[in-house]
Amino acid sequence: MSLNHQQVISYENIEVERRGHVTLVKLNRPAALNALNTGLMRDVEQVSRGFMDDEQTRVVVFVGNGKHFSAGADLKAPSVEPPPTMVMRRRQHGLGARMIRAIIEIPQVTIAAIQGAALGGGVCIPTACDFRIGAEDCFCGYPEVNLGINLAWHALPLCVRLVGPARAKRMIMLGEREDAQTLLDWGFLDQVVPAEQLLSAALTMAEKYAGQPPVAVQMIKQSINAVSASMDDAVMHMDADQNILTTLTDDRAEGIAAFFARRPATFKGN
């Protein structure tokens, strides 16, 4: 099947476009800057798991519809009462990690094409991919700390492996936005291209890997991931519990209030 042949499959919050051996997964909440609500995260988890039974796809490309890849967690989503028991609260908090794990476990080669903002959970998705191409105007960051919470979703070791411990501490502890050139220099991005060339560059990379023998490529990916991530689950198995703890703090409430008031937060360690 030619890469020019297109088939578009719609979920509620994503679009899936098949082009021969390459499949594009498009985050599709552009009016909300592709912010991650529960529905979008579940769609990404579901489509990622589905590639296990997809023999034709050899490369998966994650992109965001609209101006931005993803602004991160949707803080404007309608407030939902937490579940009445801690048992269910812990399970619900595990959705982000399940989504990231599903992306990591996609057998095929994965590429993220990043335009505009990729922040918080929105940058965790690209770090779960094998390769990242950024538009010249893109910027990435982990602003969770400025909202009084830790980086969860088992995403911390993914950042550490890309940029090293010191730069990962800088990115995650300060919560600042880093531009495309800095991210390229650090090894966070594999390639930077003009914004108008982003998708074509991602598809060019995808075609190269799609032309390789899929059995060998997928075994190599699986082995490299196993070597580099051998301790991830042992170290990060409680990051959702840590996240629950931080949501109960005064600093979390102050971080959220400051965000919406567009003012600096004053954290007191409570």
Ligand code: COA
Second form
Amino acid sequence: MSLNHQQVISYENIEVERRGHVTLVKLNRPAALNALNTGLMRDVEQVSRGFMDDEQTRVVVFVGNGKHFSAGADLKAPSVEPPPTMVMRRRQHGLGARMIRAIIEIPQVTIAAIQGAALGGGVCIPTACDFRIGAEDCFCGYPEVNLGINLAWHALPLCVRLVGPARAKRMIMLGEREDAQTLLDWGFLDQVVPAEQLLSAALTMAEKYAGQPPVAVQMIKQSINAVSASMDDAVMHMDADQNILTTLTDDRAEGIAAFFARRPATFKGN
Ligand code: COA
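Now show the form predicted together with the ligand, given that the preceding structure was the form predicted alone.
The next block holds the full complex; its first chain is the one shown before.
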């Protein structure tokens, strides 16, 4: 499906709003804290791929409707039987990586505007963008480890590049939340603004890039991505398989049970 500027496409889980050369993509499951279920992830993948055919847009801004940018993977998604064959199960597990790749491969400049929480898969989306602006009250983190699972979706190197190996290990191994000021100091966020100014600050940044020559800007983006991500596929191609493995552990079940019971988890390494 193309995203030509003359067309209006409606999605179930996102809103797309055009403002001249700037297009806002709004995650739109606010009642579920924009938790990433299959439908939302497919919509983000599809809208991202559509920018390839969109000449009008020069900058894409990702925002989250509601209190939080995104609470990450939807832990309440109705459990469906996994595909009966491993061949299809592996492909199904690849959806997150396909969505993140689609965002990275948007030719235009991309910005994420983060309010409240951006956790787990919910922070993978901003790290796939070129720039991140946070509201003063925002916080980010990778709680996957506390659910007994690895960080998948090819998102690990995106974090390493922003904060360096030691801070990435700290964030991803401990799964703690980091506040806006820390994330700014670490270079994870490019700018922090009062919450009520978040959208206007994101649009101001967007307009700055939208005023630059798009051919040169998009070539520069492509080259910098190629330079900085040259090893990503080699390192991360197995992360969906690792995710399948970790979802089979007792520690995964314990992590999920502890989250919903609002109690600390006890992990046994099995
Ligand atoms: N998937 C599905 N439901 C979720 C969710 C998720 N990822 N995160 C939170 N919820 C649910 C809560 O269970 C709660 O449901 P309830 O009202 O039926 O009890 C509701 O959303 C509100 O959550 P609450 O924690 O009360 O809101 P908050 O504003 O105080 O905090 C978060 C929001 C996002 C910081 C917090 O909910 C959280 O840490 N969520 C888990 C994040 C996570 O581990 N994601 C998975 C990554 S792999």
